[in-house]
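Shown here is one chain on its own, the form predicted on its own, set out as structure tokens.
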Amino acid sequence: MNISFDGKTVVVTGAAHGFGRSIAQGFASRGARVHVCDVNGAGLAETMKLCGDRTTAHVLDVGNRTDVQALVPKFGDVDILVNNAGGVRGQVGRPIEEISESDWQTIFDVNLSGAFFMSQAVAPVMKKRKSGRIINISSGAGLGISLTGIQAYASAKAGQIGLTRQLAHELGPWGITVNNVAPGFVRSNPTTERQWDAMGEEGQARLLQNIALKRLGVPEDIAAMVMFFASDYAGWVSGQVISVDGGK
């Protein structure tokens, strides 16, 4: 299967490392013009080095609707949007009684509101052109429970899956597909490295035992599914959630 994105304009959020960086590299290596966004400017600079001169970096907090609405129109005709920005914002699992309003909201801002704001910003251009691809990156936590134990993370990722299905039906009449990739546990960034270390050898062994393929994946596995959803091969696929987790 030869997938090319020559002449396409792609936006990838959360592109400073991990999944987002691999996704950006995948599009850039296949001919796309890629706009990478993140709050981490230093990480974006490294992503640009790896992706080459077809990539432009933008420091952006996707949870800030005003900033999103100001920046995204500057990208012109966006063909593909990948809502990858997310994470736990430095939080760890704690009892429900200890969770503040700010703890709850900050995770929703990046994982769910950000996906909505970015989709809202690209929708007018995609509607005008009667085509487009939106791919959301959720998590196995949105389909079950979170290994982190963080209530807001599991809830926001489940909400993002619901948003995917709703937008697929709303935007479908304009030829816009909306799909979702739900990764399993991948050692892709400093947060997941800390989680892996905290499991200890026994916990790591249990995690691997519960995976059908008995091994962890890599960020490129997630990027590969994104490439499929964004390609012409997925032209009649919308509102779908695909787990990329080695089999559960």
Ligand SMILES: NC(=O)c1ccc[n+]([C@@H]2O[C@H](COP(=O)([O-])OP(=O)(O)OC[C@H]3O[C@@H](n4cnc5c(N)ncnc54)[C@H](O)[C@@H]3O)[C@@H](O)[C@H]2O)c1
The other form holds:
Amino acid sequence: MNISFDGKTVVVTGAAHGFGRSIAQGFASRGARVHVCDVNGAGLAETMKLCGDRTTAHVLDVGNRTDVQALVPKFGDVDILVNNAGGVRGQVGRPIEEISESDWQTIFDVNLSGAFFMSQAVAPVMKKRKSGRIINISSGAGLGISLTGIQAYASAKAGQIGLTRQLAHELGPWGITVNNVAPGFVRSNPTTERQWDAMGEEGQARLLQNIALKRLGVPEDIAAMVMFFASDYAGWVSGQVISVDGGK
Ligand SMILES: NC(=O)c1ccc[n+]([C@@H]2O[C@H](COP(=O)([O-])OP(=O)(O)OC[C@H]3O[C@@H](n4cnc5c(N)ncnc54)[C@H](O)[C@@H]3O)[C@@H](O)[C@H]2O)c1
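Provide the structure of the form predicted together with this ligand, given the form predicted on its own shown above.
The complete assembly is shown below, putting the previous chain first.
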């Protein structure tokens, strides 16, 4: 399958690292003009080097609606939005009694509110042009339970899957598709590296044994599914969640 995004304008959030960087590279190498957004400016600079000169970096906290509304209209005619920014924000699993309001809110701001604010900001231009693609990155934690035990993460990702279905129906009449990729465990950031180490040899072997394909994924596995949802091949697919986890 040969997918080209020549002439397309793509926005990728959380693109300073990990999946977001790989997704941005995937689009850039297939001809797209890519706007990469993240809170991490240094990481964005690295992504820019890998993506080439049709890519533009923007320091943006997707959980800040005012900043999102001020920036996104400057991107012009956005064809594709990938809401990838997220994660556990340095938190670890703790008992419910120990979770503060700000612990809870921080995870919701990036994983759920951010996807909503970004979608809200691109919707007018996509509706005007009667086409568009929105792809949200959730997690196996949003479909089942989180390996980390972080309540807010499982809840925010489940909420983001609900948002995907709802927006697919709201925006479908304008030819806009909204889909969701639910990745399995990938060693793509310091948190997942710590989780991997904490599993020990036995835990690591058990994790691999429970994956049909008997290997861990890599960021490119996630980017490939995003590219499919964004492509012409997925023109009649909307409101769907696909697990990219090697088979469970
Ligand atoms: N790695 C995994 O095992 C895994 C599994 C399931 C789902 N996911 C999800 O995939 C996405 C990418 O994860 P990753 O492994 O590449 O992690 P990562 O930490 O490498 O990338 C996440 C990026 O989001 C950015 N970010 C965080 N808060 C932000 C904010 N408020 N505004 C803008 N950017 C912000 C971070 O700076 C970082 O660059 C996340 O949504 C994560 O929840 C990851």
